Structure formats: C-alpha cells, structure tokens
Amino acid sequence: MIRLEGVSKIYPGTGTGLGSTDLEFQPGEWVALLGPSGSGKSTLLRLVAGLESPSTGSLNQPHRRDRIGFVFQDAALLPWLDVLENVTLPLILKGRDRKSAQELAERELDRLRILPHAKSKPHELSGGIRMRVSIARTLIQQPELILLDEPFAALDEPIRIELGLELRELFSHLRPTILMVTHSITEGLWLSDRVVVLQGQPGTVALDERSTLGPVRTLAGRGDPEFLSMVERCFVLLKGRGNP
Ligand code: ADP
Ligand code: MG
C-alpha cells in the first residue's frame, strides 16, 4: 500500500504545491485525481513516483522504481523509430535480447489492437494510436503502479471513451495500482474505484470517495442517478463554490 502521511510539497519562493495530504492507495486500485490547474495533481504523481522529495511528512512506497510507469497527456515517442522499436525500447535499454524483446512487445501491441501498425512510425499514426503505443511502452515493463497525467486530453471524446473502456477491461485483469489525473470529472468518476479532489494553492484534499459504479462499466452508467449525483459534487467543488 502506498502511504503518505502529512505529506506537503512546497515549491521554495512561491508558497504553492501541494499542502499537507494524508492518503492511503491500495494495491490494484484505480483513483483519479481531479482539482483545479496548480492544485498540486502533477506535483502528488512525481511525489509518488519518487522524482520529488516532500517538504514534510512521511510517504511510503513500495515499489521498485522500473516498476512505475508514467503516461503523460504527449505520448513522447522517438520520431525515428517504428512502434515496435519505440515499445522494445525499454527492455532494450535494460539488456534483455532483441527477439525475447520483440515478442513481449508484440504480445503489447496485440492486447492493445495496434499491432498491424508495428512498422510505422510515430508520424504517421493518430494521436489515439500514439497513445495506445505510449501505453503499450508501458506496460511491457509490467508496472505494479501506473501514473497517468492527463492521458486522454489531446483525443476526441469517442476515442477516450473507447480507450478508457479498453484500460479498463484490461486493468481489471492486471491489476496495477493506477493513479490517473484528469480534467474530466465525467471520465474521471467513470474509469476509477475512487476519486480525489485538490482544491487549493497549495492544494489540499477536498474530497475523497469511492466510485458508486460497479466494477464493469458502461456508456449507460453514466447516466446513473448516484454517479450524476457525485458528478455535480465533484463540479461544484471545483468551481470553488462550497462543501459537497
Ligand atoms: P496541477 O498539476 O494540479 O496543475 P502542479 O502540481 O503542476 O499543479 O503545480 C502546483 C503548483 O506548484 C502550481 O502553482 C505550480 O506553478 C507550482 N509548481 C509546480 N512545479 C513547480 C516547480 N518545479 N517550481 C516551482 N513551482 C512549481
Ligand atoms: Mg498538472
């Protein structure tokens, strides 16, 4: 379990980050992290990921640093290499021999339908495409936690939702601990367990509940009446007008 007790971030000179947090992340748990721009969100994912020392309090995190995986919001592939490169990339850089490599990475491509694009290159993809790469980059170092900083903000609407569904389907079978922010309270309350919000500077915790959804989720359970209900509380929150 991660765990973070009296956690702060604060960035010398500007009196923002993140305030005192104290949270708890299970393993296998999927939370979104919600809260208005320079409410801390990035600042708590590289706190976690260990690339950002807290000013105070105490975090606990168990895993080896080659087991976190980030996914940011720009896929950041190398140009010059095909999908297939770009995804071997990883464990080529770790030593492991190039055909167990490409066999992994092909086993990737394949869970995220985008193997007959292994010979393209980044260009010529879309920006969908490119995310499913970025993602397949990931997971082929198999991440016990997976950090995701806005993943979905540069895609049209149908192509989140089908890749969110997709992660979702899939995450259930490998359970990583995935720590996602988004600016979607929509997407955000649909794809997670449980939802976090930072309101703030620095931020701090404003709200913190599970996902009233069941495990398996639908387009249909977002018109559900509990998670409209939770959507107007996140929304309310974060329009800064008041208490849940
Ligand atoms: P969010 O991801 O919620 O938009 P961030 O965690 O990026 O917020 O930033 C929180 C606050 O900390 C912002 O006011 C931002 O300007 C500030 N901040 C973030 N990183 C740094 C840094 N490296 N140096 C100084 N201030 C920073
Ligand atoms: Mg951010």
Given for the second form:
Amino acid sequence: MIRLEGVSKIYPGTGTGLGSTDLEFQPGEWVALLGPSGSGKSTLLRLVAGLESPSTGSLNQPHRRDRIGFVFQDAALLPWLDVLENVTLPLILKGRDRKSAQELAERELDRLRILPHAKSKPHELSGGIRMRVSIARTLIQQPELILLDEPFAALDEPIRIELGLELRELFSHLRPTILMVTHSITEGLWLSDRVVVLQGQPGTVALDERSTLGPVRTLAGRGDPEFLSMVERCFVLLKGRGNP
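Show the form predicted alone, please, the one above being the form predicted together with ligand ADP.
Chain alone follows, minus partners and molecules.
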C-alpha cells in the first residue's frame, strides 16, 4: 500500500503544488488524478516516484525504484536507436544479455501489435506507435507501480480510446498499481477504478470515489447514466463551482 499522511509540496514563489494530503493507494488498483493546472497532480506522481521530497508529512512507498515505470506525455525515445533497441535498453542497462532482452522485447512489441516496426527509428513512426513503444519499454521491466503523466494527451481521440482499451486489457492481466494524471474527465473515469479530484492552488483532495463501471470497459459504458453523472460532478469541481 502507498500511503500519504499530511504530505505537501509547495513550490516557493508560485503557490502551486500539492497541499496537505492524506491518501492511500491499494495494490493493483488504477487511480485517475484529475485537477486544474497547478493543483499538484504531476507533483503527486513525482513524490510517489521519489523524484521529489515532501515539504511536510510522511510518504510510505514500498516499491523499489527499479519496479516503478513512468510513462510521460512525450514518448521520450532515443532517436538514434530503433524500436527494438529502445525497448531493450532498460534491461541491458540492468545487465541482461542482449539475446534474452530482445526476446522479451519482441514479446512485448507483439502484444502491443507493433512488432513489424521493430527496426524503425522513432522519426518514422506515428504518435500512437511511439506511445506504444514507450508503454512496451515500461512493461518489459515488469513494474509493480506504473505512473502515467498524461500519456495520451498529444494523440487524436480515436487513437487515445484504442490505446486506453489496450492498456486496460493489459492491466487486467498484469494487475500493477497505476496512478494516471489526465486532463480528460471522461478518459480518467472510463479507464480507472477510482478517481481523485484535486482542487485549488496548492491542490487538496475535493473528491475520492470508486468508478461506477465494472472491470470490463467498453465504449458503451461512456454513455451510462451513472457514468455521465460522475463526469458532471467532476466537471463542476474542476471549474470550482461546487462540492462533491
């Protein structure tokens, strides 16, 4: 379990960051983090990843650094390496022999339906394929905790939906803990098991609630009345016009 007790991180001179926060994240759950810019969503991810230290409070994060995967909005692929080399790099840096690393990488590329692009360079790929490569590079490390910082923000809506469904299917089999920052209310509620809404600057928790959807996600679920009601509640909170 990841536990934050009175954790805050305020950036001097800006007033932005994360206000005093008490949260627990259970093993194997997918949590969406929503909030306006400056409310501390990405700060919370960096605190959990150990990239930032809290200004106040205590944070219990039991996962080793090498068991944490981070997927950013930018796929952050090395342009001089091809797809297979980008995906195998984390394992090779950890001492894995190249042959077994490539076998594992090819398996992940095949699972994400991008094996035909194994020898392509990043500049030859579409945005959706580059993001799949970034996800494959994360999954090959078998992380217990995956931190997603707006991974689909730069993609067209159909590709976002397709990648979301694929990642949700992988999640159902692998069951890592996932914390996902997104500016899309619909995307966050549709993919996650639980949503946390941050409000204000610095941000504090305005809503923490379980998803109304079942474990299997479909496009039809986005039209469910309970789901749409939850979208509206989150919208009102994000606009600062009400209480949960």
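Small disclaimer: the values here were computed from a predicted structure and weren't measured. Residue numbers count along the first chain shown, from 1. We call the rigid core the largest set of C-alpha positions that still match within 1.5 Å between the two forms.
> How about Gly15 - superposed on the rigid core, does its CA move between the two forms by 2 Å or more?
Yes, the C-alpha moves 2 Å or more.
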